[in-house]
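This document opens with one chain alone, in structure tokens, the form predicted on its own.
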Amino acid sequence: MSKQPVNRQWLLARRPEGAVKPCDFRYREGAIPTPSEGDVLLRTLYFGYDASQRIWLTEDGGYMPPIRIGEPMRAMGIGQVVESHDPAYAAGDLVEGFMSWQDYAIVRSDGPMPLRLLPKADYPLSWNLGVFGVGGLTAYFGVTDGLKVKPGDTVVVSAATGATGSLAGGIAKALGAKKVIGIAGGPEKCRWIVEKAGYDAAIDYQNENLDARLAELCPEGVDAYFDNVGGDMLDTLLLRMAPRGRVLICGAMSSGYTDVKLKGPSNYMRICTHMLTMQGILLFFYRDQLAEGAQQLGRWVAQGKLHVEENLFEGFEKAPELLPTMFSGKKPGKLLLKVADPT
């Protein structure tokens, strides 16, 4: 008699206070869930890590419903269909979308983001969580639609080694930006930005004066700023924007995402005096254009205009210990955890 597979899970044990810690989660082995009408049962293959996961752990939840105590941690992931009660999916299909920290999960196609069928391709399956996933697509629509980067622009990107920031610079260069500058912490990351990610220059905010370096590198001002950090860094950039410059608010890494209430920039009147445009980005608003974005990203990757970097780990047991590294200086690129191989 064959042994029934176990559904390993990492559940939220308590709401984190301050920085998220591995002990905020607890391990459990449960039964494989039974799908109902409209449900798709998946076996998890990969988990992706995003800084926004931290805000889902707050009482408010940010732009998503909060994860409740005792529920599996939510994550973007890649899975293989085991059983489908949705005609759009069949057993064996590979898909990407909202999943959770467990071996088997029930998902639906009518959520805030589509459950995306993944094509057979000659690139690694995990790329569907990185360059062709949330990070890459946010960078794509942020640069092309939000910032409307055009030939001759001077572009600055903060958190430039992250899953989104590491691609935003290459996308800006592909669109003809004259100069693309990345901001990161430490000489190694700054070297990586220039040598691997295709940036023209890097600013080490930990060891250099940000304002002085911006004045040196952008004497005529910054035309487009892709902000992943917020806080004092955003305030400094507002004073260095060119007239009619554009600012895109993508994230607020400086806050640690421990609360949804953040203090706004003190230099916000610069928006008025320099006639700046500031807007946010949330990928949910582009759900009907994701395929178009992924296709263009694929063309740029094939042309060598975008560098793809993955920070890949293996082993279900590592799920909780990797999440805190999003805020404590992980390596460049998309942080991923491989749980299983497709059958």
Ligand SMILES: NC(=O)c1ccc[n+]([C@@H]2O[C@H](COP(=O)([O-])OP(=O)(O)OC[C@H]3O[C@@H](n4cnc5c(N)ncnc54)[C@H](OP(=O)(O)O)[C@@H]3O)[C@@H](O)[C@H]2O)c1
Contents of the next structure:
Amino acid sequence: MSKQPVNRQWLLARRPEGAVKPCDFRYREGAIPTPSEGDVLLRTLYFGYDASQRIWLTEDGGYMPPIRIGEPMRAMGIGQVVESHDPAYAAGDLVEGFMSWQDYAIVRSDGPMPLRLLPKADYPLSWNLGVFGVGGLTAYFGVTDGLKVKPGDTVVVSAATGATGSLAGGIAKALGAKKVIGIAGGPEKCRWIVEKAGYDAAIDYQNENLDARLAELCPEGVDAYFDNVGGDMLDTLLLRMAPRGRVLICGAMSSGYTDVKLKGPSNYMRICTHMLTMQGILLFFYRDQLAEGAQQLGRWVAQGKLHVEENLFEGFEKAPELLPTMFSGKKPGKLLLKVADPT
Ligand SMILES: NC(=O)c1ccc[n+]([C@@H]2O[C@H](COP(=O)([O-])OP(=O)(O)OC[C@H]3O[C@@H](n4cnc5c(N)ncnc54)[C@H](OP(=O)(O)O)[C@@H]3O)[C@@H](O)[C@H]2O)c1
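Switching conditions: you have the form predicted on its own, so give me the form predicted in complex with this ligand.
Up next: the whole complex, starting with the chain shown before.
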């Protein structure tokens, strides 16, 4: 008689206070869930890490329902269909979308993001969570549609080694920006964004005076700022924006995402006096354009205009210990965990 496979799970054990810790999760070997009408049962292969996972762990949940105590931790992932009760998917298909930290998960296509069928491709499967996933697509729509970067612009990107920031600079260059400056923590990361990620210059926010360096590098002001950090960094940038400059609020890494209530910038009157435009981005709003974005990103990768960097770990047991590193100086690129190979 064949033995039932085990469904390894990492469940939320308690709501984190302050920074998320591995002990906020507990391991369990649970049953394989039974799919109902419209459900797709998957075997999970990769988990992506996103800073917003910390927001989902708050009581409020932010822009998604909060993860409840005892539930498997939600994550973007790649999986292989085991059993499908949705005619759009068949056993064996590879898909990307919202999953959770367990070997076998039930997913549906009617969530806030599509359950994307992954094409057979000559690039690594994991790229569907990185350059063709949340980070790459947010960078793409943020730079093209949010900031509307055009030839001649001076562009600044914060968290420039991150999954999003490491691609936003190259996208701005591909659109003809005159100068693209990235902000990162430490000399090694600053070197990386210039040598690998296509930035013209870097500012080390941990060791340099951000305002002085912006004045030096952008004497005529910043036309477009891709903000992944918020807080004091955003306040400093507001004072360095060129008249009619554009600011894209993509994230607020400096907050640690421990709460959904944050203090806004105190230099906000610059928006008035310099006729600035400040806009947000949430990838959900582009759910019908994801294929178009991925195609353009693919063309730029093929032309050598974008550098793809992965920070890949292996082993289901590592799922909780990697999450805090999002806020404590992870390596450049998309943080990923591989848990299984497709069959
Ligand atoms: N709105 C959307 O639809 C959407 C989609 C995707 C991502 N996002 C947001 O985009 C941002 C970046 O996400 P990601 O996945 O690209 O990043 P990531 O790969 O997780 O990297 C995060 C980066 O943030 C930097 N960082 C962490 N704490 C910081 C602090 N206190 N001050 C300055 N920098 C800090 C780190 O770089 P250093 O080592 O250089 O500090 C790290 O490289 C996040 O805020 C995320 O929520 C939004």
